[in-house]
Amino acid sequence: MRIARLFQKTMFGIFLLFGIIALSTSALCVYTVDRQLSTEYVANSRTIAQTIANSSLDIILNRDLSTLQSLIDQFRELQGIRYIYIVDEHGDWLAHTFVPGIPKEILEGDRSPDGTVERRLPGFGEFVEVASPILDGIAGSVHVGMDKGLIALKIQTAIGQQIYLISIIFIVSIVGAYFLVNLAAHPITQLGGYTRMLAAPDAPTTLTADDARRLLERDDEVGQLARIARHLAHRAETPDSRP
């Protein structure tokens, strides 16, 4: 079904308006999900950091390291924990999950007893990383690292059904607007035919008789030109009588 000319560029306005609406609302949907499962991340962090801190404190205090190092290798197995490590209050390393051994960006890098830090680490990924004291900081701090990578799976399934439905509609939103606007284009492209067949009554038409009745008895601004044009047609072929 060809688009009359008139309507191409509303087609055009159409599509622009809908792909718009789809780009903004995707974008939005992005930075939402982002925001809160990025935001729920490191709270979770943050509470596994506090629980290592609060369940290490005997044992940092009785200086029995391999116990330590067994609770901390416990919490490694969740999902979404990359690396865990503990310092005293020196700085000093007490327990790490790192193999083979501690990447240098994280020992000349910042070691805050408390916060939140973004790591970058070559070979590893990019890294949340949250600290929580241990004692206020008098016995050390427990450090604990989330792959950013997971996070990023997790909007980007999150956003996948928000994106596919929002698609969905897209499509058959352009698909409705195509029809519907070819249901104005049509009595358009008839009117054109039946003034063309009104000035040139020989000439090929593809309207039929019954097209141009249809035409004529419209109670709209199409059938109300048509008439017209069919007024103006009979005035034209009937000889003027006045003086």
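Everything quoted here is computed from the prediction, not taken from an experiment. Residue numbers count along the first chain shown, from 1. By rigid core we mean the largest C-alpha set that fits within 1.5 Å across both forms. First, how it differs from the form predicted together with its partner chain.
For residue 160, the Cα coordinates differ by 2 angstroms or more between the two forms after the core has been superposed.
Taking the rigid core as fixed, one finds a CA shift for residue 107 smaller than 2 Å between the two forms. Once both forms are fitted on their core, the CA shift for residue 75 between the two forms remains under 2 Å.
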Given for the second form:
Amino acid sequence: MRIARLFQKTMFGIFLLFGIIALSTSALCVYTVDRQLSTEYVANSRTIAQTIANSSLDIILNRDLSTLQSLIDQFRELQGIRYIYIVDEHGDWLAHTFVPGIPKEILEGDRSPDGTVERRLPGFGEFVEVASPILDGIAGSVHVGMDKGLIALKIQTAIGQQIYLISIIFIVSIVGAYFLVNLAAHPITQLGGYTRMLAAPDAPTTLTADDARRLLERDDEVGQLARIARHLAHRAETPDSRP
Amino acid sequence: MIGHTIGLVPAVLLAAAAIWAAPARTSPGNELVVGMSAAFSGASRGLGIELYRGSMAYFTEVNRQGGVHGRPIRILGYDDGYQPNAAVQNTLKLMLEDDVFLLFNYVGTPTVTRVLPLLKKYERLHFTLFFPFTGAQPHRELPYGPLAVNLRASYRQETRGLVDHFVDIGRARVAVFYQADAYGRSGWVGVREALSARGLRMAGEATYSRGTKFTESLDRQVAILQEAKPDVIISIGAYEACAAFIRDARKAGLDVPIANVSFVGSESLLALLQSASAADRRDYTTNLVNSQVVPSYEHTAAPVVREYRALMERHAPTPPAGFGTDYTPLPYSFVSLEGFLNAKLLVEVLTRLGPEPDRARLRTVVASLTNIELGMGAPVGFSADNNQGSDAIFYTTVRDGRFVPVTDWSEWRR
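Output the form predicted together with its partner chain next; the form predicted alone has already been displayed.
After this comes the whole thing, all chains and molecules, with the earlier chain placed first.
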């Protein structure tokens, strides 16, 4: 069924509106989720780094480093943590979780015992690295790397879910709008046909006598316009009615 | 009536004599159940299965002869796939549900280091871990040392021996390829300390993830170590990953000696390398040195080796029920010999414990064991301060498709 030209603009408007809604809410979602997750991940990393720093002191001082490795391996299993390493106060390695080896960027880069740094490690990904000193730094430091890729993945998931919801609402709205637009467009199309029939009674038309009768019987604006058109046509046909 | 009764006396005496002479009868109700959690599946299953088989060869013989004080010994084994969490779950089940008498033959450092705190937590139940198949330190030192009894030498001793031998022949640039977990770290520390004692530092290091298969590529690890230009590489790993590393290293032209510690599972490693050698038409088995903590099973002059071989043949122990259906058991191996020696020493402990076994007395009995001739090259002994029975290390290399003792290190002289 063809949509009346008048209402094609309405449909276009609905598309445009939904587009703006989808874009603006997605942008807001990216911003909000990114900010919240990044803050939360850094806070979690800091907590984990501090926990390891506190519990590793006794191990470093009194026990074998395999126990320390066992400890960090357990934390490595937490979602989002991609690597953990511990160095002593001289920067010598005590334990780490890197496979196949310690990245050069970390071997040669800054290993500050405190604070947060962002790292891009070729072959590994992008990370937020949080450090925590052990015994105020005199026994070394713990470094925990959180995968920024996971944050991006969470954002993608959140946006994906939002777009999925908007798409469903959009499809329902389009179907509803199409139905409503059609409901309004059909009598107007009939009205157009009726007025053309009044203007040229001999011209071919798809409007049947029943259609015309139902149109004139309508009690809405379309019915009123049809009756006015019929009245004007009658007046135009009656010679004595002309001024 | 009396005459009839008197007539029965010889028959009763004969019956009594027969009962006394025959092996003590045993019943399932009085058996000694020892709990074992090990890798019976996955990339390291060969270790768990062979350790179990070696122990079963000896236990089966002991049970055939009536058990220990009339009690047969049974291994209740659970598979942990060499995964720490599974080992913890298995141990809880063995201690709290199955109520085994003791824990025995656990395989691996990452698993054992996670189980030790459980033993501490349930210390009041007096569970002791006997002869774990790992040379790591946590169960040799406080606070967990008193909860475990070790037969084998430590990784520190193995790695120190390897480092000393190689440095002595001019190979001072030592690199380490290791499993990224507590086991690998334990060996890494051993190498580092041995080098440090000689004023040296590690030339380089590369790691792999636990569970790595032989079919996987270890080219990245090879590239890292190639860059370090080592004179020798010490591997702290399991057979599938170590074999894959040796294969890829040789393919890349890295021909320096590669040494493995006892945990690797030498025969399984060799079998993989031989299959790859045949497929690629090149020899991947040269320049290998494996340290062992038990004597060679080829050393048939040793009575214990003859006994081991005889019982392995006689009882042909199968893998634990439900496992190893697609696994071909090895006729002899260093791992099953270790399992055999573990079982032999455990039977000695249980025998000395007496007919009314009490878990709480186990450690006292172990501490009283001195100068036990187990066939490890030197007498085995313990004390209140020493929970490791043997310090013996044996070095082997591949000749004619099998591991033989290293007699001359100069062939690797630089």
